[in-house]
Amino acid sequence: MSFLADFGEIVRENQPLAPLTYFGVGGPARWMVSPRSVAELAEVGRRCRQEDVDVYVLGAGANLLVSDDGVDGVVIRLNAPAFRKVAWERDRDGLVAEGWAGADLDGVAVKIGAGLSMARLTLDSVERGLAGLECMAGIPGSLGGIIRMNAGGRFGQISDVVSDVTVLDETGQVRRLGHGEVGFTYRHTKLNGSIVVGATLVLRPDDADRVKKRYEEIWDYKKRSQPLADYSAGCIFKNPPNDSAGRLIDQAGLKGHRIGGASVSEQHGNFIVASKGAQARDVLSLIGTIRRTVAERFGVELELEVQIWDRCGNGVPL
């Protein structure tokens, strides 16, 4: 750990990674860094650049596989309560980033540190009586996690309410990126090696109790529908066009099959649940036998939406 020495008190070594994921699987990572602010997470994240040092960044541990093996390099946990603060406000003028055709400058601005939970933020701005975050109910994960996948669901997705994102980027700049800029697509952003650190999201007014009403019912659809008691880290493929991933994992007669402790939800296709005494290694042989089976049946390949850490040096490329 030389090249983190001196900074002994936010540094963790051999760091179990299976409690801090929503699968619960998989193993340690060889360094765990929580920064205290972004100066710090800046010279961590250039001393691991210097050592050649792959980084990961951990927010809630949901849309995650962690390999049995572990990562060898650098976890970072932005957990610290410099990136956990909310700041509601108002303001008509310099909220929204230009070209974002979606804007609705009357709103509300919250702006938002990226290891924030999406569940609290959701409860919190429904309380409020403000529109726009209703939608991402049922949805887990950590502020940051959510903006750099642009997770969302058939209600709505984070990028509909994202003003602007700050990012340490991979020179370890910080930078405001607009809306345009942050490359939003289906469960995907350009973002590529920066870090999330923050966000401004703009809300809008609406009746407390029509709010409330709308977040019941899409809190109450996913319970129905998903596994979201279950050892699960959320949807394992992205949705083909025109086509949903779970239909057809269902239609190949996938719902419930099992390969060690790991099984296809009964409940949604597109949902792996772990059981006691599973490994990542069973999630794993799961997933490829679920592709397999779809491409041979009806000729689509699914394209993974969970994230997969391991030893290769699948991390942020810094």
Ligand code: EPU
The other form holds:
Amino acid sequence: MSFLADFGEIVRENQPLAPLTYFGVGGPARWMVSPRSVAELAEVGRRCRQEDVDVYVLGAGANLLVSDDGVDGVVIRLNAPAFRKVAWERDRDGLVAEGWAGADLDGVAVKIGAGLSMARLTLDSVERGLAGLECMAGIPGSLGGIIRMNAGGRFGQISDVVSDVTVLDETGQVRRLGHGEVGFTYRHTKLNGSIVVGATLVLRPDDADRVKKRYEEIWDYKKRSQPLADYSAGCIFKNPPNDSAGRLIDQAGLKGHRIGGASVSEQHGNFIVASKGAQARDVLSLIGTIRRTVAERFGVELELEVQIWDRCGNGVPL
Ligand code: EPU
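Swap state to the form predicted together with the named molecule from the form predicted on its own:
Everything in the complex follows now, all chains and molecules, and the chain you saw is the first one.
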């Protein structure tokens, strides 16, 4: 009997993960748990610590590669309504909403749950004429995952608008961290070991047409330069300082290079696309080939941006 048996319907065993990731490859989760509240999440975390079981947190699966063997641990999904809440400080007419004391005159705050969709929040903010998230156009993900890895692109990143982040830390305490305590750097935070459960963002009121135009321009740029309709996890590697991983991979002649069902996108060198029948091991081999080739050609060690889950935790293929 599973050590999570008394959690009842929120637990499932041997759940396929591939359909829950943008790559669409990889094996199952030994256990999948969808807690209905922060208290329930904390209780599941406590039980896992007690039993020494690894915990993985699944966002929207947009920046994730699951190994073909899957993961031998508990995968947490924050998709219950309690984790998808959104509360705006002001309504669409600019009036301060109930329950918000001391409105911030420099911006409009929004409290969000970690399971909320980035795309949905971005659209909402653009429609409200609030600036700050239009740089996230075309970036999929859940807010929890987006914050955890400080997602963004050349037009901005989520840390630009984060005021505070609420986490369940590795000791089981719920803590509210100010912006400075999160440790935001390029595609990185110091939140390892903690689970993001929510956050407060602060956006800037602006001319609605201007915000919309900028959002559309960024979307257009991405549609032109990235294979958005294919199965991929976005950029595979972080950009090296003052350079572009995509440009290096392109100049190394790797565009179109294929291993099994995985190939380097013809449109953008930093995207690996998975075709029908692809396996995680194809993607992993291709990652290895790219790293070796770019290191030999340019002396640059590319660092992974995509998260890799395997049976021994987060692995880095070489
Ligand atoms: N380039 C090439 N060949 C390529 C790809 C790019 O020559 O195959 C050149 C471009 O022409 C451009 C430069 O490299 O001069 C930079 O390319 P791009 O504008 O596409 O930006 P990037 O640095 O490759 C970053 C983010 C993307 C984000 C875009 C746009 C990283 C690792 N990547 O890409 O984020 O969408 O800016 O905002 O930070 C992601 O994180 O998953 C991601 C896709």
